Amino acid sequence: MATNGIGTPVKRKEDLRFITGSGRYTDDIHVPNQAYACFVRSPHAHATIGAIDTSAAAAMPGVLGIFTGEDVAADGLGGLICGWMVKSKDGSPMKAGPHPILAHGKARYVGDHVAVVVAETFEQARDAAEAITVDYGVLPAAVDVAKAHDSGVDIHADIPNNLVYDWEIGDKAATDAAFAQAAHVTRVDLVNNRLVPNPMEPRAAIGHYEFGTDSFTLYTTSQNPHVARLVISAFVGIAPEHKLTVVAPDVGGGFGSKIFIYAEECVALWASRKLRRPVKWTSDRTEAFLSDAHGRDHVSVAEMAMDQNGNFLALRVNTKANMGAYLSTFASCIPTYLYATLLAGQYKTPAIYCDVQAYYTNTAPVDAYRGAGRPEATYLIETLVEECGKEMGLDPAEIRRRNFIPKDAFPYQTPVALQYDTGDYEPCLDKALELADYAGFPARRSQSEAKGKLRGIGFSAYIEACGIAPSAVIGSLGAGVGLWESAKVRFSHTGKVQVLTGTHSHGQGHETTFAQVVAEKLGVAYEDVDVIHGDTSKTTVGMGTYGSRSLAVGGEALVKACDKIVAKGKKIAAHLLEAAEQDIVFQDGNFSVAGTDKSKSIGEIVFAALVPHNYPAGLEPGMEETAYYDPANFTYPSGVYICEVEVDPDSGVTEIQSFTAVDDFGNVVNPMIVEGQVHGGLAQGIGQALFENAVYDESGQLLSASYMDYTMPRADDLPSFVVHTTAGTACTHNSLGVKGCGEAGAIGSPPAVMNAIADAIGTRVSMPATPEKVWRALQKTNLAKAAE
């Protein structure tokens, strides 16, 4: 085994550049004679453009040239797309509406880009972009999903009532029939609400056209750099494909939002190419508020069918999702297929329907966002198990493992498309009530009451969908890409090895956890293997990091690269140790004939070659390889998080006073990695159950765009967390036996939370449980007590 291989938790490589500030991130780079964009931003939700006067701005010093959503059109260039078609209950498709890169006629959420001035710096750009004026003439606006059906609001042209999709999932004939024989049905109304992402770098761009090799580079803040290369150059139109590198170096975080393709960078490379000048643009943070893709906003009716017992016979929800003004790149498969496939959760309900509507609305685009899907789906049914258990008169702990789907039923199919490949919940279930201390709860819980505190205690058991593939299922549900991956690896004369692949890290720790792989699997040592990912014209080509797919998809193409390398170099070692080639074995970085002594290390054969001085006729000089893997399922972490909290009734605040998480990722290649990246989701989950709230008026003004107004949870914010993950049941249908574990964290926290909440105060509140909402909900429980 290689030290610091497969298990171990070595400590990041990228630490050392990252904590000394010596990271190369997207504004760091400075291409020489750049020009600077600042945009012009529409202040109304929703608004027709009538005349644009730039005459003022153009004259001022520094400015090279303004563009408007006029000179797009002139130019040809086509808009950016959804890239996932999901289609009506009547087989109609959805309703995609044009998504300009710079807005034409119609402005349709505050923030819609106007038009874009390039200057020779930021600050002459920013000025003459407030001294154009636009002829806005402002129209309603709908900006609450649960009304835009009927709002009389027309967002689109030609899309009635602006609705998306009417998208359903499941046998409703069973489902209804299941309700009629239940002996107690159990409802939730939900609200999950909107995110807004904020990542330590916000998105940047530089547009770099060469008018001598009529070439294209587009410096972004990506998390995958080849479908931006691919959406760029056969939707846009800005560039061929086979002329455009995409380069992602750098990212300071992404949790979805960078995955998709902006207007802004496309403007940039386009922009470049008419003023023959590099252009550099920088979002500030209000921008990121205003115009990143936001994350979540449902509004969902949730009901379950139980016998007398508490078991569960059938689920039923409605769920209406707000899609923002435009349809982002991967915005329609987030409330179906990585939401409604994902009700069935941890349990053996028989019977699941759900039907989704899906509506513009004058708001910021939404999209994935952490988890994407799975946070919704997991809030919705561990608050309604929740809920069954109160009303069952059963144990939160108990009415669960009732339900859980039992061991040996795996592989399980779900009545919502997905089949679980395994699975073992009641470990997980019984090592979280051990850490969580579950018996010592009432001693604590008296304590608090003796100085006047409400103590209460939440659980969740979620279960993810991870690994984003395989291409002929997601190709089947509508998806425009294949979702595989792929890797190289190749080696150098002294026995260095590259690895490229198609992932892209942005905070993961991929050079680390992807050295450790293939240090494992060559017997190469860790610190001899460097991982190259994020520019297009070094790898090979790949789908990105989202959906916690780099490992279980991307790790494994690395496995399947290092195969080949191995196989070739059995071939080699053959040849030099005068053998058969199928009495050559490999082990730990040795190439031997099997039953002799006589063998040769990788670092021999790879030196051989390179330098195949000897070599027969047929066999192929070089060590490097590439390989393409493509799963046959998603992977399924799942896990228990347990809540405590305290609430003081005089003031509304609660605090958390332990969360306790035990997961199942199956095998795990850096426990550090791992526990850093469960830390990670759970501040974030408890972000969205405590504090983050995207909050629109009634016009469409965003009135929490900046961080006086939308609270990140702080340090003093969260406990010290209890995580738990070694007891896995490893994924049966990759080698590494891993699944994924970015988002576990952020999906199964925020149930959790609010569960707990719900226990101490004896009454529920919607996300965020600010303190005005939980002392209000007090005072009414108070006045009700009162009344009786």
Given for the second form:
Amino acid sequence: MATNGIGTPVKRKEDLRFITGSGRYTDDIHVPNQAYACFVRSPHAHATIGAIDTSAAAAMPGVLGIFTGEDVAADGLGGLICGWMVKSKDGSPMKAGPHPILAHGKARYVGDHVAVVVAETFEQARDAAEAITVDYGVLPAAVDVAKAHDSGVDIHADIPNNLVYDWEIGDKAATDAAFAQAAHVTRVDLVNNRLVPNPMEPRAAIGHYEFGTDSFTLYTTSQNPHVARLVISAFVGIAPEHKLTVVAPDVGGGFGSKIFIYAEECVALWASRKLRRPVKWTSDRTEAFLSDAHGRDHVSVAEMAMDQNGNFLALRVNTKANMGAYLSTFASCIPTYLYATLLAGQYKTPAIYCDVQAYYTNTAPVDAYRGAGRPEATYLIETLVEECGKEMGLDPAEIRRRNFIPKDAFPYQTPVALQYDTGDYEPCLDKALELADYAGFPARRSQSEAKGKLRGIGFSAYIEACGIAPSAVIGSLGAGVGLWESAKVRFSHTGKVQVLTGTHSHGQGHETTFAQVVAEKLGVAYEDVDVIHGDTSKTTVGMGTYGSRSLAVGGEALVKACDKIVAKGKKIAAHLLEAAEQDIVFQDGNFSVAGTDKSKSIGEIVFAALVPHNYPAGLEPGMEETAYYDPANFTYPSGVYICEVEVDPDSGVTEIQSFTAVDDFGNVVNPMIVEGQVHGGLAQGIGQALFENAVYDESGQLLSASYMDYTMPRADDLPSFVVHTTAGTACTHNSLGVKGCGEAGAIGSPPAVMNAIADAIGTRVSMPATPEKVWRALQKTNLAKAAE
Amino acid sequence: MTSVTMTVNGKAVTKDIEPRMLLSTFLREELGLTGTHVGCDTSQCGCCVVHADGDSVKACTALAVQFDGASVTTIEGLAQNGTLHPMQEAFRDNHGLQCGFCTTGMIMSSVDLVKKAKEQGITIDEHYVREGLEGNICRCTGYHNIVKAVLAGAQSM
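Next up, the form predicted together with the partner chain in place of the form predicted on its own?
What follows is the entire complex, opening with the chain shown before.
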């Protein structure tokens, strides 16, 4: 086994550049002669765009060009697309309004970009942008998704009631029948609060058109540069795909928000062609709040039908999903295929029915954010299950245990499309109960009470679907792309290895993990493997990183490329060792003739392939193999989280006393990195539960558009976590047996926190559980008690 | 335009700049020291922390001219003679970073935090570190490993 191979907590290769300030993020890149762009953004949520007076701005120092939606239209450019076509219950396709790269005719949310100024310096561009006047005709706005249907506001022409689609999944008749016979029905009404992803690096782009070669390079903060290349070439039409290189260098966090193709990066590229100057745009934080795709924003009603023993009979859910003003790249599949298909959770509920109405509103586009659909599903189920337990008089662990899919039932076909390949849920629950010292909770509660504090404990048993797949299935469900991944393993003369992957690392440590996989599979030194990603001119195709797909899909492609290297190596070894190919055994970096001491190292084989003086006749020289992998199924990580809180009844402040996370991620390549991923996810989930909220007022102004107003979790808001990865159940359909860990924390933690608060204060509040909300809820309870 | 002179990472620099230029812009654009990152416009996130005359400063909301005559250290100047600062090592050893964007400011803040605690005889524990890093936001790590890293770095500083 390789020293730094699979299963070892290897320190990260990428860290040296990050701890010394020599990382290279998009804004750090300077292309000679670059100019700077600044966007004019609508201050109104909904307004017609009349005359745009650019005359004063055009005369200002350094201004090179000013462009509007009229110019985009005149150049015949297409708009941004939504890559997933969802059909309504009645079979009609979803209704997608146009999404121009500069607003044309109408602005549809605060921050919608109406014009762009390009100047010699950023300061000059900004000064000039402020001198542009736009004749807006302010229109009434639709903001709240619960009211979007009847708002009387038409955001896009020919889309009545702002309804994008009315979609359903599951067996309605069987579900209704089960409800009719239920001994008890539990119902919850839930709002899944709207979030702003907030990667620490704001988005940025440099468009660079080179006249001499008629070629284009886009540097951008992207999680999937190849998909950006595809959309910008095939749909927006700025550059042909073979003449366009997209580079996503070091990217300072994405969490989903950098999967999507944004207007600003298209505009930078297009403006570069028009001006024959490289054009750079860097978002400031307020622009990021206004224009990065937001996450969540569901309003739901969920009901569980049970028999007299608390066994689940049927689940019925209705959800209204806010899509914002335009359909972002993957927006349509989040509240459908990535949400409703996860509503079975870890439970053997026989019948499930869910319908989802997606609406346009005059808000920023909403799309995938860490977990994408699964956090929404988990919050709904795990809130409902907790209430089921309470209403049935069952302990929160017991109501879950009673309804878990038993370990001998896998593969398990849920009533909502997915087939879980493997899982074993009770050991996670047992381990979590042990690590959280559930048995000791009553004593801790008494201690808190003695101090005048309210203590509560909350559970969450999540499941998620990672590594979205397979291509044929998602294609039949409306996806516009395949979701395979590519990998290339390339040896040089000296036995050093370059790995080219179509995934993109923006904090997940692929340069380390992927090198560990190659070290293990090929028996080469970990230090001799370099992982290259994020540049379409190097890796020719790829699908990027999101949905915890990188190792489960991209890593498996890499294994297949390694397998091809070994297969070719065996042919060369057979020739050199004068043996039959089928007698060659490859192990720990050596090709040996079975049953003999005759052996060649992989370095010798590679050298022979590149210096083929003594070489099998007819075999191509070189040692470079490419593989693609299209997974047979999603992977299904799961886990049990337990949160313990203490609430100060005088202030309403909630303090997390402990947080225990037990996860089954299947096999683990680098336990240190996996733990780090869980920590980060937990912070984001706890952030959603306690602090974070994107708040629009009724007119569509974003009230939380800076770190002064949007509560990001800080170091002293969070505890140290207790994180445990169980031995787990290996994924059955990739050879690594890996599942994916990037989103688990954000998926599993919100309901655990909210259930703990409900347990502490005896009533439910909505997320985020701010001190004011908790305090008001307690006052209400106290008043009700006093009235009794 | 106005002239500004300062010592940055031990090297004297003089530049003619617009008076409105931010210290972060001066470091990044004029001197090419891009390790100082800009994550917000409100001094909230701390990605831009540098040291000026021995104190940590948020460079994204300070004017460069305010630091005329000052001695500024950025992340690029933290390692000495090719040896990483113990806090840099601690961040690597404890997986105290993921995407790396907040990391440079986080390390600069941590170095100052520990130095001040040692000067003032304050016990450096988890509580102190968490409170002390309130002005630095990380979206990746959940702070768990950052806190571990700072405690470890404090031991070896």
